[in-house]
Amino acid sequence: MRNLALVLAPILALGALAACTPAAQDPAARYLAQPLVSEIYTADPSAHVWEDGRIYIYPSHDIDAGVPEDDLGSHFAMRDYRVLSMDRVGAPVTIHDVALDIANVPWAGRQMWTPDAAYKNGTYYLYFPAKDKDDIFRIGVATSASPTGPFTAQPEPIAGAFSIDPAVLAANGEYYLYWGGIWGGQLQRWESGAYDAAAGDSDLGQPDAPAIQPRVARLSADMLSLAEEPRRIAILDENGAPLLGGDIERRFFEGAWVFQRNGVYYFTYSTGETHYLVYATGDNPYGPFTYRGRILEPVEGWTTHHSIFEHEGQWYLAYHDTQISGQTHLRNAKITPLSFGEDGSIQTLTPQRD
């Protein structure tokens, strides 16, 4: 027994030491931030601070629809939107009632993916992608007198807009709509200027050609239509050359989010299958934008999607992972502080410890 005790003593001591580490005491401690809510699954959080000073988040509302997983994201079969709000980061989060249901969007068929919102002259605008009755992703808009809805959808999608991931930038008295996502987001099917189903569901297999570019257009005064033809957004390398399709650690995949800081426009996005959030900078809303670096290393889950906002003098990154469910299509939104260098560079964040 004494010999056994001598053998076990160091093992037990190591176990006790391990039990004292933060990760062992609380598995959640390995994460940079904790989920905003656990009652529902939320992802792709588009965060805004409106005139009342409160933080409003417009996320995707993940559900388990029983759809088999595939590379086109068919298992992301969301059907409505719920708005989250809070007085400040770290304060209690309110989950508001359904803001918009696909049953109330006349033109939509399925898959309500990442939305964004804007505010102008007393009206809140919710921009959202959904597949129409022909299974083509379009972008629609809905309006409300309240930031949390309910929102009333326009009877038709926005003419000239397509694909997924709408994001709105308010700058210099104008509003700009950004959009696009390849693979399941179908952006590659619009390279000819019209929808081409034969284009397939990849990045066209041209690794040595310039990467597929996201789109931008200024919104009309009524915020319900485009005021101009969509423009392609050039994302350049350090030498001023377009990023190539094969540069999968830097080229655009989906999830554009644009903000302005100290006169610089930051075009931020997801690289998709390499799972990075990255950024490029320019001097106007249309670009070109020059690649600068990473914002967030890969999260747990297939990819990530985000927003960046300022509240009470602090900048924040809103993003998601799969901490709660461990399943790709059931995600949870999070928020963490974001830091900038004196040169305007963004400090790279690591979302979890190994």
Second form
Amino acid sequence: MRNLALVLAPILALGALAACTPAAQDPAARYLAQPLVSEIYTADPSAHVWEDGRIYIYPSHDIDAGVPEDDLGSHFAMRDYRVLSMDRVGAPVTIHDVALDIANVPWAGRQMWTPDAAYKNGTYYLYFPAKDKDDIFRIGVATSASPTGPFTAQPEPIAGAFSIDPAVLAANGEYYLYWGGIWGGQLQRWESGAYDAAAGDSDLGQPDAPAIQPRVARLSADMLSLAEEPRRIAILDENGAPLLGGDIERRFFEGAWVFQRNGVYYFTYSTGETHYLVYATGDNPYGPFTYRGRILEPVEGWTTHHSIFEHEGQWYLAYHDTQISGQTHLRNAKITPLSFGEDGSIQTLTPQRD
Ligand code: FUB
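For comparison with the form predicted on its own, please write out the form predicted in complex with beta-L-arabinofuranose (FUB).
Let's see the whole complex now, leading with the same chain.
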């Protein structure tokens, strides 16, 4: 009996110690950041600071539409957009009314995925992907006099743009639209230059060939169309060779976000099935960009998607995970500070402790 007590004592002591750790007292403490809001599900947060100095988040608005989960993301069956805003990170977050409903987009059929926004000359522009009536992902644009909408959609999608995950970079007095996502995002179906459903639903199965490349085009002066033919974006390894399709820990999958810092252009994206947020850098908006490293280790949930912005001298990463629901299609947006090294490298973040 005495021996048993001797054996059990240290185990019980360790247990008591563990129960005192912040994570045991509060399960939320194991996360790097907390959800911005819990009233609605939000994901793919595209963050901007407009002229009023406030932070505006344009996220996907996740819902449970009862669509079974599959490899193409059919369970992400979103139908509208809501904008979030706050004075600064950590301040109360306002959930604004519906900014755009799929019922008011004449060409759209289903699945309103990641949006982004831009501001020019008193008008706010919301860029968004949705499947058209033929189930082909297109990218549309809607306008508003207010950063939070309601937005009025153009009657047709933007000619020449396709696939998913639009992101806008304002630089040098111009605006550049980036897009693309493989697998369910259908980018692989546009490899020939025209839509080809026969190209299938994955990444073309060419592990030794250059990976499928995201696209970019400068926007027209009225922000409603492309001013040039879309260009393919090269993402290179440390030897200047294009990343290969089989390099699944580094090649582009979806979720482009581009920003400029100290004259360097950062092309950031998700690696999809390996669940990393990574970045590559270049010296102009079109690339090529050279792979540099990871921004965020895998979050809870299948998808990972983000934006990066500066507010009052501090850089931030807006991202999402599934902390609230534990379900891959019901995500919650978060924001956490981001740090850079002297050489411009991004310091890798870990989103939760195991
Ligand atoms: O939210 C739907 C899709 O999931 C996005 O468009 C992808 O980037 C992924 O986050």
